[in-house]
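The chain below stands alone, shown as structure tokens; this is the form predicted alone.
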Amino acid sequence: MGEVSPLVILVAAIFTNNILLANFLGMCSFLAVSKRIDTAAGLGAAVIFVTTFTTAINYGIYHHVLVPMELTFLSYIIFITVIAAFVQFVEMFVERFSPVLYHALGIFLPLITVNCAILGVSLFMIIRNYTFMQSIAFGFGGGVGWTLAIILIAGLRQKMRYSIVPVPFRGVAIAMVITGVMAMTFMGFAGMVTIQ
């Protein structure tokens, strides 16, 4: 993948490759906490932070440590190790200097460790053959697109309290109706660039 620019892949991780809306990953913490926009953001941006940097650190580890070593094995285990204690930095960080936020999002900060979305872009990044700053551009698309798809369904939410909504597809039912129209949209942009 040497020849693609970051750029190209930044902006088609963002819309024509969305991590949550191509791939469906990152949809149990996308489904619940996407009830108000403020919550979304707040989690948003520690989705962005964690995928950036994890990305970063996953690619320095597997291509200086793991496949020297010949250890690739192993790179599920260690990904997840390395998002885990970022997402325990994130959490400390987001205690500390943010308390309301770190309370409104309450259990799910923490369950950004176990966000497949995440540990999706690392993934990504090594079946794919990035470079390494083709992995900063996919990891922080990623992260940006996600949160794209959280904000835009969290407002979309809160306008529908004031809608009647058939009695079946209250809840969980109409947030995943309009994912799929979400998806069917950011489909749309698929003309404009697409990474394999």
Given for the second form:
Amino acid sequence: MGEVSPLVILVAAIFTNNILLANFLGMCSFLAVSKRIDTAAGLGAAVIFVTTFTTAINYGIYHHVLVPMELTFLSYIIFITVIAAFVQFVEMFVERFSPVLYHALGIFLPLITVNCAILGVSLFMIIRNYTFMQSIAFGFGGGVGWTLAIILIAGLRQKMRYSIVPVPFRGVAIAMVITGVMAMTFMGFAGMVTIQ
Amino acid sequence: MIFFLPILVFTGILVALAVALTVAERLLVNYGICKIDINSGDLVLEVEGGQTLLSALIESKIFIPSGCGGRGSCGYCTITVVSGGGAVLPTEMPFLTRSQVRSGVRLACQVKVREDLEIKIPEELLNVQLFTGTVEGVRMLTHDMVETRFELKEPAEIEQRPGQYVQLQAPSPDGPVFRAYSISSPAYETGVIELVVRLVPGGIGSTYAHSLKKGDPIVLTGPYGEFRLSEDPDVEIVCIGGGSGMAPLKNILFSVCERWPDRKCRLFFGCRSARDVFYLDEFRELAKKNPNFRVIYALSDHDPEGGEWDGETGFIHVSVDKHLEADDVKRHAFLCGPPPMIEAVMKVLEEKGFEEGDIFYDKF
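Got the form predicted alone; any chance of the form predicted in complex with its partner chain too?
Once more the chain from above appears, this time first in line as the rest of the complex follows.
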């Protein structure tokens, strides 16, 4: 993948290969925190921050420590550890500088640790053999894509509070349905750029 | 070697991350000294920022009741935060009513001290003291209930009302924690605190209480609880309890019989089987001395060991129904025991003409 420009990867990660809508990763916190636009945006910002920096750190560790030592089988556990440590850092950072956002996110901030979208971004980076700049573009783009999706759905869910949803569909069920519809609309971007 | 390398690499990365986090914590989590204003200027504390309000207050010798030791699972440590402290957290919501949230009631263990705070604490809690003492005596009441008496050393006397409780400090893997127990010794014994503790397998507080031996040093705080016994000697007292709900009732009954020998009072107490019966001799003794006091014990199970039992059988609310006459006299009922028992007894008491405000209960 050496020849693809990082900018293309960035756009692809946001639209055509949206980590949430194309790969359906990071669904749990997505469904739980997509009730209000402001908290969704806050969590999205935290996810962008975490994906960008963890892909950079994980790239360094993978290509400069694990590959030379032939320890690539350790990548899963080490990626998770790096993500966990980084989320701890983000938690301290957010608590210090935005207590309101810290309280609004509550338990979902530490839960970013187990947000599979973040591990997914790091693993795709390896499977697709990205260079450093491509990885950062993909990490940032993946985070932005996830944020875009959660904000769009949060907007819809906020509006939906005034619509009459059949009783069995209320809550998460209808959120899943609109996520599916949203995923199909995002398929409209397919062909714009392609990364596999 | 092939096994060591992965372990070495993994450990190395972990250590590097831990060091980075520690450095970040040093730089980020540093709030300096914050001021806590209690009851509009009655008391102003200066504490280290970054800790919870509960631990900041305990450090300053203000003992807010807390059963769970700051994990946010008991909901006892409520205080009013006037300013500072941020928004109410989701972890607090289950313990607060809407009107409490509106008036700024918070759980002290969930509020972090990040800025200057203005809080309100009930005057009574400011009187709570830290007591040190030694174990004066230990007596097994049944196979799983122990009566422990503490002799108070510093301060040497406690002023308590029947129905109040203390918090006993128990060691735990995460440092000392406090567990709440009702005081079972009568209020006129000011130099001792007696607790009745049932052993809960795996419980931190009860295991500790059961492990205490004569002469062991102990630390406790108290007294807590806003409950006040009616001072009117014409109000009759009906105590109904079951299982480990004995402690507060014993305190109430002995205190009442001492202070108002002519006041009518009764005790209904439910046990499983004959081997769970305790304090019956003490209460019979009390009833002999004081004709206004009556005691009824009931066993809910058929005795597997076939022990001698000449008293009531069946659930305690049945005995209450049978032996408590419907009456116009002003009576107060004190209920202490498992929730199903309380609910069953409440129904019976309402049929007997008790008003809702005259029934006091503690479910656990």
